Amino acid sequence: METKVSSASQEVIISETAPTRLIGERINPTGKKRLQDALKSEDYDYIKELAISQVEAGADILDVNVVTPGVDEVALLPKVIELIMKTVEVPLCIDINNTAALKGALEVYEGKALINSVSMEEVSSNEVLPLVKEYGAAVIGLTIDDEGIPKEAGKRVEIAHRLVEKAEEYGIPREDIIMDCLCLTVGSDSNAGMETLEAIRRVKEELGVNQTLGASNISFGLPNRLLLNQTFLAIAIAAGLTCPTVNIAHVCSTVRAADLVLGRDRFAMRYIQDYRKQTGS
């Protein structure tokens, strides 16, 4: 199944048979004081730097979130979307829960955007899905409902089925739905990783949709987070993850290695290119 997103000049195809596509997570102010300050002061140079550095590191898509205390999301998000579109050519993932801000961003976006996100929480699905249909976007679906994130894989898969069914009721084709089975830290639940992996496998088998994941959540609260994130990410790609949301600079080499082992890198070209970039050879 192919999910296509695009900018004004570049199309990205997400598929199990294609190389893993990377969604850059750095333009998200959660826990990032410098970015929060930049958004409050409209320091666009810093935002440009974040966009350019992620693309240079290997990002195929950039996630864009401006949610910061004291910021007018409705006014600011379209400005930031336009700024990044002029700075880099990759497609953008519009990451916002404010539907007025989302609509404003979609109105200025050139191409086919990816929307982050919709869930089975009643307010979310009823407000976001009509915009996905109206603007012909693709959307990330979260396996969460009004009762929260289930611990069990089976319940997450059930929510995924319900999300796909509801989206299709709005006329949104299945290939435009990217599922996020969500992961919780293994620091508080040693089975959290296995439940997420099982959910990914079942969503792949039962629904066939492409999948994303904020893989770094697996290591929250633990030492040597990078090692754990890289290990989990490689396993998740083998299970069916096709477009993770990540810090590109930290995991790009891991993803290139996983793609090579899984037969998604003809003649190891992407792996070798990444090695040369990392070593300067």
Contents of the next structure:
Protein chains: 2
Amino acid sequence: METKVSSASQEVIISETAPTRLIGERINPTGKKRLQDALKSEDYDYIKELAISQVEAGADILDVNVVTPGVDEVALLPKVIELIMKTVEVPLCIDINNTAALKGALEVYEGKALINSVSMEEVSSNEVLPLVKEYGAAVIGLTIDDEGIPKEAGKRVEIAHRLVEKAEEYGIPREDIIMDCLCLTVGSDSNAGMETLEAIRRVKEELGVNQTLGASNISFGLPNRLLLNQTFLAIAIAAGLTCPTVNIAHVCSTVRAADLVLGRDRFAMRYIQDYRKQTGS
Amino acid sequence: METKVSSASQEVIISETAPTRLIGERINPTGKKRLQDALKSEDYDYIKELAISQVEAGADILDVNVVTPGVDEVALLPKVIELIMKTVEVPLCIDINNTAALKGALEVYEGKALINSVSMEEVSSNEVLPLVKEYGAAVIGLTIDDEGIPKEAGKRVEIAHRLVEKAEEYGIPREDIIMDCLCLTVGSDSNAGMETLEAIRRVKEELGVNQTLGASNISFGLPNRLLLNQTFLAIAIAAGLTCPTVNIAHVCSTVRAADLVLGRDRFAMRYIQDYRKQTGS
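What would the structure be for the form predicted in complex with another copy of the chain, rather than the form predicted alone?
Every chain and every other molecule in the complex is listed next, the one we just looked at coming first.
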């Protein structure tokens, strides 16, 4: 199944037969003092720098989140979206849990945006899905409902089914939904990785939709997080993940290696290109 | 399915629910001048050092191969097996393509050995399987027949079926066969990784036997081989590999990370133990 998102000048096709597409996660102020300050003072240079460095590192899409205390996201989000559209050419993923701010961002966005996110929480689906339809966007669907994130793969898959059905009722085609089966840390539950992998496999098999994941949650509270994140990401890509949301600089080489061994990189061109970039050769 | 191999003092259980077992590949003189010289001059200190360092790095089983020009393997192999049995406690994998030398090694081996290897080449299966049965050993089965290594997963799986059937005709139980679906480099064929992964998945599903793989072949001729080997290994373990044949020092941490995210490491104990060893903390 192909999901297409675009900017004014670029289209990105997300699909199991294409290379893995990387959504850059760094424009998100959660826990990041410097970006919080930049957003509060409208210091656009730092935000531009974050956009450019992620694209240079291999980002196909950039997630944009401006939510931080002391900032009026309804006023700020459209401004930041416009700034980033002028700075880089990749499509953007509008990451906001506020309908007015989302609508404002969609109004200024040029192209087919990705919206992050909708869930099966009643408020979320009732407010977000109409906007996805109205603006012809694609949307990330979280396997959460009003009872929270289920621990078991089976219940997450069930939510995924309900979300796809509900979106289709709004006239949103299935290919415009990118599922996020969510991941909890193996630091507190040894089965957390397996539940997520099982959910990914079943969503791929039963729904066939594209899938993202903030894979770095897997390692929360454990040492050498990067190794765990890279290893889990490779396994999750083999299971059905097609567009992970990641720190590009940390995982791009691993993703290129996974694509190569999974037959998604003819003549190893992207792998060797990344190797040359990393080594400056 | 559980495969058990043992030394005089240790039993190793290989199974999909246990942690991944690592077979150390370094006692093999192919392309290694220093080991070739050590074998020719019967310099046992270097061989002991190779055994000890692999066990310290996390080897569960050691592969032992002494084949090099100018060495009488029939005379030397039993001596080296005895030497290593006196040096380390892990079970050994007798790696030889010479029936007389194999028999000599099995005569001196204490415990239940792993034999590397048998294939569906007529000479191989007719000569090796009777020895597997006679000595109550376990054996690595290669998916090769008289026509060579098939490119397609389907044909490798078919050879695996024939090999298991033929072994069972000799009275060798299925759990004593560890299949090796073989892997060729993605440097010359972009689909090589996928064919191997598909064969591993199908052998797991259809035969349920334990599986090894010399995973480092995947990266032959490409840059940054270690990254490709680690990435492929993680994906192959998720697909069904239970006891890869590897350079332990290079991949142990990745394998521990894979086991953790695959739910095979309760409370992250082995992962954290490895982290402490690597960092000396």
